[in-house]
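Below sits a lone chain in structure tokens, taken as the form predicted on its own.
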Amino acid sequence: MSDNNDDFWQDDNGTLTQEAPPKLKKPRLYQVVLLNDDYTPMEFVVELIEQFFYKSRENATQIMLKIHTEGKGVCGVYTEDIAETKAAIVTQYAQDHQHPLMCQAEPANDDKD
């Protein structure tokens, strides 16, 4: 074996060892969901989706209508930390504007299971 191979190293006992590459797996994804209520104006929900989830007016309106008719709607899918942060920020924003709108993060459906 060649001494210039960076994949191998020799410990104090003279044992030649090869480092195993780290086994990485994709992080679990979480969906950010808005929950329907009977008080928050539809226009506020549309503007909130545009502002925090960067959706077009048309797409935001479609999400708002799904929330209105089905009780909840997915605004985006992110890693856990980002999803939890977005849910907290959106809920706080709604509260700051005196609306009871609730936002939460929940595990996204994994089709690979």
Ligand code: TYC
Second form
Amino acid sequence: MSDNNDDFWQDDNGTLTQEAPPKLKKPRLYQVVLLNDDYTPMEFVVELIEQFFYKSRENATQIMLKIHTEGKGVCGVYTEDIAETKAAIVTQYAQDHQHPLMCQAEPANDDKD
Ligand code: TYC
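Next up, the form predicted together with the ligand. The previous block was the form predicted on its own.
What follows is the whole complex; the chain from before opens it.
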């Protein structure tokens, strides 16, 4: 066996072998956002953020106020399946309580690794 360079190996029969690059990539991340509306009570939104996104009361209140003033806000970042599932569960939970609150998943800005 001889080593031609860093990428190729040559065995005794002259066969060249190249090591394959790793196939696994980091999964793309999705952020779960809540959208503002004029009807859902602030207290309901704060409690929902605490319950579904495991935020402290203080942090949940800050996120709710950001949504209220800016139109939307990020509650958490997950892989795609988890983000889509969480968004659907949260929207359904709000509907079950007769509130029009909308929750959606969107691709997070991928900063280079
Ligand atoms: N704008 C709502 C109100 O004034 C409060 C609210 C905040 C609603 C965040 C939705 O995602 C939301 N009662």
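Residue numbers count along the first chain shown, from 1. Source: prediction; values computed, not measured. Note that the rigid core is defined as the largest set of C-alphas that superpose within 1.5 Å between two forms.
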property	result
C-alpha of residue 19 off by 2 Å or more between the two forms on rigid core	yes
